[in-house]
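As structure tokens, one chain now follows by itself in the form predicted on its own.
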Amino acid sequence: MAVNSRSSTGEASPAFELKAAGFTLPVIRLLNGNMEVLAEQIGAKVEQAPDFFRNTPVVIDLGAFPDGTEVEFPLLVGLLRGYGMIPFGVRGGNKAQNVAAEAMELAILGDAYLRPTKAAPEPAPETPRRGLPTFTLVTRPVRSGQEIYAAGGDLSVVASVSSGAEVAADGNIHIYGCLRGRALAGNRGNADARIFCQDLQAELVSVAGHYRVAENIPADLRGVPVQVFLDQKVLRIERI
């Protein structure tokens, strides 16, 4: 029996909707074309948080790639897929690099696609006195798809961080609401940085590149105030 997909007016019922949506995708920024070194370093990073990288779409950033150096896209795509990632697209490349990327069925992206709804911290922080670290204060909830980055200092969020949102800082991160998204402290390798959270429900927490995803956070540490820190290069989560 055939199913009638037409409305009472005789017009076909809609089969799909096309909407604009914002996503924050991990970015791999290539600094040189040495595939052996890249494989070694990416392998070490994946070992720290295999669940975070598994089936994760990633974007290849060529903005800092040396001019005149060929990008070995077949090797690069195979490498990333071998570690469980899904190469999605390329940004920052020149015309020849983009053509080579398209041959590998990679999308050519602009920055706007990766950070469509970057939240502006409010109120704007005052100019810091010389010798004091910078400090960024966010008073609104950080919504899904938004990204906050406190460069050179600490970040305080006096609201919640939704699932799919990301907050990052070169220093410490303080979240006085519920953390459901991702929080990355010590973004430039500061191993002394910490994350303080009143209600941990995170998708991912990271200090100086050491990750722990939701599946690896013990149940008794979820929904309670915690601090996240490094102890001898081991990421630890403790109740406050």
The other form holds:
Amino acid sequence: MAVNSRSSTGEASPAFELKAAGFTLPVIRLLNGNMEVLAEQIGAKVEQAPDFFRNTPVVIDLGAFPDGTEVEFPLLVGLLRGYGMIPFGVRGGNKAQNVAAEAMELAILGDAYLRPTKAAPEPAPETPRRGLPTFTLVTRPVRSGQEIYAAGGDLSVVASVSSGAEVAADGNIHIYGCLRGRALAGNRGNADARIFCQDLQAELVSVAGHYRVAENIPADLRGVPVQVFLDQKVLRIERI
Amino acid sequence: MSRIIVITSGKGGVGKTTTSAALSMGLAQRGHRTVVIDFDVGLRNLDLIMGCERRVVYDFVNVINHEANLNQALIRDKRCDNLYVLPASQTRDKEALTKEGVGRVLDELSQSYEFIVCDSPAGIEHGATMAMYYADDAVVVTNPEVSSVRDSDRMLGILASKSRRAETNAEPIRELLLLTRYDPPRVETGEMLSVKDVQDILSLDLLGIIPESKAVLTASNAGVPVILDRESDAGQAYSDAVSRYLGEEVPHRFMTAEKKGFFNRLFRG
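The form predicted in complex with the partner chain is what I want next, because the block you gave corresponds to the form predicted on its own; please supply it.
Following is the full complex, with the preceding chain placed first.
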């Protein structure tokens, strides 16, 4: 009875969760209002890859649509549906266009909601980065001509980095040997990243794009353990 | 179980061919069946250093292209029965070396030889990468000067990333440093990098130090591997290196300048 009563009350296990998710979707960017030409060209495109368009949700982008021309939404939606696509929203339209789109039950998408398709594939590799910071460990000497890039995390090198070699990381770089090559920390602009090294004889050190070449590294900091970091956007090298 | 040894450096003129000739002769003299292969297709020299240039009929490229079999191309050394030379082709270029072809020849050789010494051409291009691709051990020949050290370092990077052992995630190639043309008096005056300087940069096991010696040029011109000149310091140093390669513990010699004797000092201009 107790079980029954509980399930009938409002304390039942939640029936849904509200979550945000990002999707990569094809965007059809309209360049002019000539529906006949559009129908012909879309038809040709779909013929090349019919499977790609079947049941594919698409967004209509009006950002490049010429002002003063009316979008014939009923025709357009019918056309896209006819080719198996599911038009579900518009973006980049003006007020009148948005009203017309709403009348066709299309969603109005903010420009920020969907970035241009070029930038769209990027979120995918970013997701694991936010979850678990990756960590790269190198135990053999990094030789001249070799490049090591620790994407999304720290890099530790338990050997020397030779002249002509390059180590880079999105996070910090730790070098427990001699650094004779180049080291670039905070490769994606993280200004808090640092370089730690046992013996600095580098050709170049850089944090988040602020760099110093060998010539500008004071002699008393060469050959000693140091850390390299950004202080008010100024690259500093300090003995540790 | 045969071992494939590549003699490499990146830089030219540091003594790869001299070393290939000396080490292969040294290994053969100690009773190991050894073959030495010239990978410098188009610029072959090993046959001259080994003194067998007048007996070349077929070459490495002929064998790769199935134009001759191995036994037709291999030249037996007249001084040592255990040593064979596989000369390079002088008329072709490095592209004639294919990964499959080289692999097949090395495979066939490993059936009957204990050591296969590959004399790499200079550079880091096709010829050099073919020479090192199948290697088990690498002898990195380096002169005590900065450009040679950097080139060796570059080559070590390639050994660690582009060899068969690297590509198949097998145990890495055993890398050994051979410092050649070492001139202790010039090291003492600071004109030349010291063994320690080079070791600091390359951090490798030291196979040997070959002193700068007139005997090397004389031996090369005569077509005699310098290791056969037992009187010379270079010959003795190579002999020590062979011992070390075979696992013996031999102290390093020729690292310091010989003290000048009383008469030398007296008559010094």
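Numbering follows the first chain given and starts at 1. Superpose the two forms; the largest set of C-alphas matching within 1.5 Å is the rigid core. Note that the structure is a prediction, hence the values are computed from the model and not measured.
- When two forms of a protein are overlaid on their rigid core, residues whose CA moves 2 Å or more are considered shifted, and Y149 is not one of them between the two forms.
- In the core-superposed comparison between the two forms, A165 has its Cα shifted by less than 2 Å.
- Core-superposed comparison between the two forms: the Cα of L31 travels 2 Å or more.
- Core superposition gives N98 a CA displacement of 42.9 Å between the two forms.
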